[in-house]
Every structure is written in C-alpha cells, then in structure tokens.
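So this first bit is one chain, no partners, the form predicted on its own, shown in structure tokens.
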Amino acid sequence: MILRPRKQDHLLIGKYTGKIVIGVGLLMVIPLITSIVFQEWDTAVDFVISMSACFIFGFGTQIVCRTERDLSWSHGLVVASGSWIVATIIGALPHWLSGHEGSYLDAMFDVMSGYTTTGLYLMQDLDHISHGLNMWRHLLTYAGGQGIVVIALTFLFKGTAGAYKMYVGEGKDERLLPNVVQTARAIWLVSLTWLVIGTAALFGTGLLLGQEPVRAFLHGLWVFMGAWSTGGFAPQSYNTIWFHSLSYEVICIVIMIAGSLNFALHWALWTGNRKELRRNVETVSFTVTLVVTTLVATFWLAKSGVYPDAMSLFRKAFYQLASGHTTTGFSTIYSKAFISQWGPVGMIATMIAMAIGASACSTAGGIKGVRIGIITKAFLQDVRKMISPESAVVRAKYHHIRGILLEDGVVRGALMITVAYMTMYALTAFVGTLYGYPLVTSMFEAVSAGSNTGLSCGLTDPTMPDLMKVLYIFVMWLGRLEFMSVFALIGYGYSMLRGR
C-alpha cells in the first residue's frame, strides 16, 4: 500500500527547498557585482529582479513551511531533485530578461544545462552578451560542478543527518571528512585552490597572445570555470577553437582531467597519499578507456586524411576525446566537423567516451569509471572461476582510497545504474530519430546530454522541436543526480495523487 504524504512531509520538502533557493540568490550576487562594475545597468537590473524572485520564494517558504523535524531519505532525496527543478526555473529570468533566448523554455534549457555542467546552449549571439550574464553563465556551471546542495550545506546548513541524505540525493556518497557540512566545505577548499591556480595560469597565458588585462582575466576565469566544473560553456560562440593556442589547450587539458577526478581523491592527494592516484580503479579505468578511444579515433582519422601532419591529427583528436571523456565539452573543432569530417567511427569512439564519463563524486558526468572498473573487475572474476577448481574460492578486490571487496551487491549496483544509462541514451536518441535526424547524430547529441558532456554535433539549435528541448532538459538532470533521486520525487508526486 502507498502512504499519502502528509502536511509535515510537505513542510519539510518546502523548508529545506527554500533555503537551496536562497542559496542560488546569493550566487546572483556575484554577475550583479560584475554587471555594476561594467556599468551594465539593464543586466544589473535583470539580477535584482531575479534575486528578489529567489529570495522571495526562499524565505517565503521558510515562514509558511516552518518545521523542526528532519530529513528522512526519502525526503532528502525529493529536496535533492526538486530543487534542481525550481532552481532551474527561477534561474533562468536573468537569461530571459537579458533577450538572448527565444523563449522561457530555451533559458530553462540553458540554466539546466549549466547547473548539470553539460554546456549545450541555445543562447543567440553568445560573443555580443553582456559580462555580468557571461559571469552567470559559468558560475552556474562551476557552482553546477561542485552541487547546489552542497552550496548550500556549506552556508546554511548544520551538519544533521538529513544533510547527507540530500548530499548523497545530488548523485554523492563519499565523506571527505566525518561531518558532511565539513565535507562540502572541503570540496570548495579544493575548487577555490584550483581556482586561483588555473585562473593565473589562463590568465597569463592570455596576455601573451595579446589580449588586454580584463580580457584576459575574464576569459581566464570562465575558462577555467567551463573546465573545472567539467562543463565546457565558453565566453565565445567558437568555443576553445576561437584561442588557437596549443598553450591555452594543454591547460585547459589539465583542468578537465583534474576536474574530473573524484573530491576524495584530491583530498587523500591534499593530505598526502600520493599512491592512491596510481592505485585508484578510477584512475586506471579512465587512462585505459582514454587511450583506447583516442587510438581509436586517431587511426581513423590518419586514415581518412583529415589533418595534413601528425601533430595536428594527435592535437585534435586527443583534445576532443579528453573534452569527451571528462565530459567538460569543450572543443577545437566545428561542431558540424564531427560529421563531415570524423564520420562515424571518429564519432562512435567520442560517443564512448562520453558515455563512460569520467570519475564518481566529482563534476563529471556519466556512468562514471568506477562503475567501469567495477563491472572489469566481476567479468575476470567469473573468467578465474570457470579455470579454476571447483573447490576453489576466487575474490577480487578494487582499490577506491581503500581495498574494498567485491561483493555481489556491489556489481549489481554498477550494472543497474549503468544499464540505465544506455537506457536513456537508447531512447533519447531513439526521439531524435523519429524527429528525422540520422541515427548517428540523434545517438551523439543524446549520448552528450545523457552524460552531462556537452559536445554537439549540430543538433542542439534554438530551431530544434520544443519536445527536443523538454526532453534534454529532462536527461540532462536525470543523468546529473543519477536517477535514483528523480526517481524519488516522481514516486512522491505519484503516491499524493493516488496514495491511501
């Protein structure tokens, strides 16, 4: 028999809802700051009207929704989710009110797609947006990366034991540290580190290509936010391609890679287990499947001619598949390149990629290489086991910051989640399909949005089917939180619609 939820649950889904929301007004004073700084005073504008909407709603439903009780899973989980939603609404009135989106839903589009760190944008003249919208733009991504939960948990929350539930709702299950507020606010010791280090570094790569002081900075900044937070959005319309520097891309190479290792392992790097990186099953699983897919992808490349030496066809294609595996998005190369001029096994091999994604419990998206690892590390277990004696007991173990056994329950989980994974990325480039796209790109721009990557093949446009638009939206979260909180705030909206 399904419950009804009741007036305490509904307090304390809207308690905890609203102090996320409040969480993202405060974000907005960081592009209002920028806006006044330029003097860009209808941007400035734009963002106290969108403050006041967060702040409104925020503190309004801490007063209607005033409770003392706590979180329980299921309540952790639907907060996790459903703020996601209503962040993702009320984010998008600066990209609305700013007139470079051609309708609310195309801003919703965006805001999604920068909170879940995918980069896909149907935002009209990128390279003419104010700096104060340009700053939004990558703060939701680099906020994206790290969570607005743990946003959240590390201003305005107090390290109860329904914080982990939302924690672990926003697709996280690693403490850094003993008390999950503590843990959120380690993972920001690391972003903010890398922050100042990978910002200086753009920086002062981007002055000696000739940009001004400000240009420079600013383009560091969002760059490094675009890469950090594995989400690929970029200050020009061109992408990364638009620097032309093969300094700028190995930085940029950097932080992708870092951004897209697990906070746990940067913390026990931080704290000086220097052997974990080697160690690690994560690690290992995406350096094999990195160079794989890149030989991969080479080869056809050398064989098709597409690049006139060796050093631009190693340049571009280990550029795209790091983009692709990290799922950061970025790219040197037009988007309608990977059609006429990767083909299908250029693209096959960056779908790969992509789909694996990049580390657990960090800003990348999908399945994830520990997953990988884990599902490797069961296949030769069964392979020791059919050649070894029946009286033989096989274990195997993988290494994640500790020896951990492999158990049963723990490969079931891998392959659950990984199987609806593909799940997702069958049927929604099965949509694309039905809409005429060819099965190649339908599969590539569903693999992108799926994993939270953000490459395009030329699919993603301001002129694709609004149903299109729904239903990236809908995957790009869905892939981002890794089903099971989704899953959770449908079972809630479902049982006070039909529960005793």
The other form holds:
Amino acid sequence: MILRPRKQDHLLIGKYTGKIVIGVGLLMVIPLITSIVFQEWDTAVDFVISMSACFIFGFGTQIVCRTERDLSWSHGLVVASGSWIVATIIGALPHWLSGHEGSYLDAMFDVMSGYTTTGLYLMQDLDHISHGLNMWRHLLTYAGGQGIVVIALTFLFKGTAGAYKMYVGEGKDERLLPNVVQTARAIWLVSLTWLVIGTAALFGTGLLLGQEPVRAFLHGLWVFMGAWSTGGFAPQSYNTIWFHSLSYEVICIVIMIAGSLNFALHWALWTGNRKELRRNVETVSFTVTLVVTTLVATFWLAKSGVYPDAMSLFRKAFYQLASGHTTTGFSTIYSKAFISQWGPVGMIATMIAMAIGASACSTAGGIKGVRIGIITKAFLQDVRKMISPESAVVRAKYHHIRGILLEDGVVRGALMITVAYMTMYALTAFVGTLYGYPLVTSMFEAVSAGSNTGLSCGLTDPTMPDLMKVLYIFVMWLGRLEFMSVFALIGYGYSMLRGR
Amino acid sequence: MLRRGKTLILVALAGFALVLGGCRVADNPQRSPNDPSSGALVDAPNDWDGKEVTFTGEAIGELMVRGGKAWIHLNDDAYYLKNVEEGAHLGGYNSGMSVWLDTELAREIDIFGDYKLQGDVVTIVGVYNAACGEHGGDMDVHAETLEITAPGRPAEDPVTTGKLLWAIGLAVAAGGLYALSRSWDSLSRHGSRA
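Could the form predicted in complex with the partner chain be given as well, to go with the form predicted on its own?
Shown next: the complete complex, the earlier chain at its head.
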C-alpha cells in the first residue's frame, strides 16, 4: 500500500526547498554587482526582478511551511531533486528577461544545462549578451558543479542530521569530514583555491595572447568556471576556439581534469596523501579509457587525413577527447565539424568517452570511472575464479582512498547505475531518430546531454522540437542526480495522487 | 476532492506548458551576405579548403595581436547588421569565422561588437583553411585585404518603465516577506522560551 504524504511532509519539503531557492537568490548578487560595475542597467533590473522572485518564493515558504521536523531519507532526496527544478524555473528569469531566448522553455534548458554542468545552450546572439548575464551563466555552472544543495549547506544550514540526506540526494556521497556541513565547506575550500589559481593562470595567458586586461580577467574567470565545473560554457559563441592558443588549451585541460576528480581525492591530496592520485581506481580507470579513446580518434583522423600534421592531429584529438571524457564540453572545433571532419568513428570514440565520464562525487557526469573500474575488476575476478581450482577463494580489491573488498553488493550497485545510464542514453537517442535525425547524430547528442558533457554536433538548436528540449532537460537532470532522487520525487508525486 | 485535485494539477500543467511555449518569434530575415557562408564552410570544409574566399561579417569581441599578425572574428549571422540588444528579432545562434591577418590591417577596425556595441562590418579576402597547419588545425581564413563596409555604433538597451516598476514592486514584496519571516521566527523563539 502506498501512503499519501501528509501535510507535515509537504511543509518539510517546502521549507528546505525554499531555503535552497534563497541560496540561488543570494547567488544572483554577484551578476547584479557585475551589471552595476559595467553600467548594464537593463541587466541589473533583470537581476533585481529575479532575485526578488527567489526571495518571495523562499521567504514565502519559510512563513507558510513552519515545521521543526528533521528530514528523512525520502524527504532529503525529494528536496534535492525538487529544488533543482524550482531553482531552474526561477533561475531562468534573467535569461528570459534578456530577450536572447526563444521561449521560457529555452531559458529553462540553459539554466538546467548550467546547474547540471552540461554546457549545451539555446541562447541566441550570445556574442552580444551583457557581462552580468555572462557572469550568471558561468556562476550557475560553477555553483552547479559543487551542487546547489552544497551551497545551501555551506551558508544557510546549521547542520541537521537530515542535511546529509539532501547532500546524498544531489549525487554526492563522500564525507570528507565527519560533519556534512564541514564537508560542504571543504568542497568550497578546494574549489575556491582552484578558482584563484586557475583564473590567475588564464588571466595571465589571456594578457599574453593580446586580450585587454578586463576582458582577459573576465574570460579567465569564466573559462575557469566552465572548465573546473566541467560545464563547458564559454563567454563567446566560438567556445575555446576563440583563443587560438596551445598554452590556453593546456591550462584548460589541467583545470578540466582537476575538476573531474573526486572531491575525496582532492581532499586526500590536500591533506598530503599524494600516492592516492596514482592508486585510486578512478584515476586509473580514467587514464586507461582516455588513452584508448584518444588513440581510436587519432587513428581515424590520421587515416582520414583531416589534419595536416601530427601536432595538429594530436592537439585537436586530445583536447576534444579530454573535454568529452571529463564531461566538460569545451571544444576547439566547430560543432558541425564533428560530422563534416571527424566522421562516425571520431564521433563514436568521443561518445564513449562522454558516456563513461569522470569521477563520482566530482563536478563531472556520466557513468563514472569508479563504476567502470569496479565492473572491470569484477569481470576479471570471475575470469580468475573460472581458471582457479574449485576450492580456491578468489578475492578482489579496489583502491579508493583505502583498499575496499569487492563485494557482490558493490558490483550490483555499479551495474545497476551503469545499465540505467545506458538505457537513458539509448532511449534519448531513439527519440532523436524518431524525429528524423541520423542515428549517430542523435546518439552523440543524447549521450552528451545525459552525461552532462555539452559537446554538440549541431542537433541542439533553438529550432529543435520542444519535446526534445523537454527530454534533454529531463535527462540532464536525471544524469546529474544519478537517478535515485529523481525517482524519489516521481514516487512522491505518484503517492500524492494514488496513495491512501 | 481527489478528482478536483487532479483536474487542478492538469490545468496547472497545461497553463505551464502554454507559458513555456510562448515564444518570441525567431523570424529574423537577415541572412549571411557570404557565398560560401560560415555555415557552408563548416558543413563542407573540403569543398573550399585552400581556396580564396571573400567574407563579410561583424567584427566581434576584440582584436588579439600576436606580434605582426593578429586574430579577429567575423560573424556573418542574423545579427551582423543589428543585434538583439538593439531590437533585432531572434535568428538562431551566432556564426562566423576566425581570421588571421596583418596587425596593421586589423587595426583599421575601430569597433568590435559586444553588449554595448555593434561592431564594424568588415569584408576580407583571403585563403580558407579547413584545418590550418600553422594554427594547430584550426579552421580559419588567412586574409590579405580588409575593407570596412559599415562602421560600428553604440547599441542602446534602455530600461523600460514597466520593467522598472516590476522590479520595485517585487523587491518591496520580497523585503516585506523577509521582515515577516524574521518577526515570526523571533516570536516563535520567544514563545518556546516562555
């Protein structure tokens, strides 16, 4: 029997969702200040409207939803997934008010893409948008990379036991420190330290590349945010082709890879455990799959003779593959060049890299290296069992911060989520083909959206069917939150209608 | 009661879908002045690789000087004569080409387009490279000549009175709710102490 949620449940979910939306409103202070500094008055007014809408919702729920209960697991999951939807609906206001979006759905698409660190966008005439709006786009993705619940935990919560349940609901499960609020702050400490170093490196390089100081700084900051969050937004429509610079690309690759590492790994390195970098199952898995997919793409591109020399070939192949594998979505080729220059094999290699993705509990999406590592180890364990004497006990371990015994439950969990991702990729691609897009094109875009990568071969476009926009919004959200909390929200909605 | 609840949810969803679908018309008639356009160059790179092309577009962003040479970016999209901030209708993504040319030539461009500026419209003649060996495989045009065909200008994006009134009204409402929320919090704290 399904129990219908009671009034207290709604109040509890409303209260915490409201707090998170207040957090989104507070975040808008930064683009508001940016607009004021650059005297972009129309954009500043847009942000006043949008912040006010966030606060009206947030403080309204604090008044209406008064309860002292703490969150249970199902509440935590529902708040995490539900708040992403509410934050998307309200957070889309600045995009919509700017006049650069074809519909409110397009604005929501861009905001969900930002929060989920995907990087696909439908904004039109991007090259003429204000600094304030550009700051908001990149801030969305930077905040989304850490998780909007993490932001709220950092600044707005006093550390209830239920807070951990929201944190897990956002697709993170590592406790860097015993207390979840301290964990959220540790994540921010790591991210902000990288922000300072990464922005400084890109700013200095931008100056050397001939950018004006203000533009070099803003581009450095925004490109850092796009790279670290593995979001892939860039301030110009040319993405990172704009810079035409090997050194800029190298810095971007370092930041993308750093952003795609597990926060627990960052914390281990932060606290002096450097060996972890080469022992961790995720870094090993990532290195192997990145090398293999890059080799496949390089071989194919060399065979097709797309690039004139080995340096150009490697530079283009490695950058797109590193970007795809870290699920960032930066590119130094035009979107449609995936079709016109890279061809099906190059696209499939990129697709595999995107589908696998990077580390769990990072800013990245996709199936995750840890699951690929676990499944591979389990497979090898079974092979060893088959060739060992029947009486032999074959055990396998994997290393993630510490040595962990490979148990059936862990393998089952990894396989379940992997199957869920593969199903999501396949169904989304299927819908694309129903609309008449070629199979490889719709597969590429479906994997890119579902793995929160954001590389595009040109299918994503303001003129694409509305149903596909809704579907992509859904799979970006589903992929980022890793299914469970979205299913919890759907279950909550179902029990409201069908429960007793 | 349950049926009424379901009906309300359905009506709300239908209303929401209508709001979402309420589009600004993407009917900007402006097309690329180029043949081949930037889109055609990306779609069929091998057809044009190594050939001389004439390319017109709005100078966008900035001039990036690299010694005696420089990079500029020319957009030949729906906004190359008038951008969205100036009231142009939506017409899809930006589209353009990277151009590598002598710094001296590039410095003839006065205005590069951004939020506050509509950039100079520039015509260049040069060789198109589908994957330039000199520039790490980038798709670009190496220009030999440059001509300003239309000067740039400031782009006005004034605040409308209606929008300003909305901002004031909503900010006041948000402030009021904040004050109410704080006072209820302090009341309930006093109540629990008593």
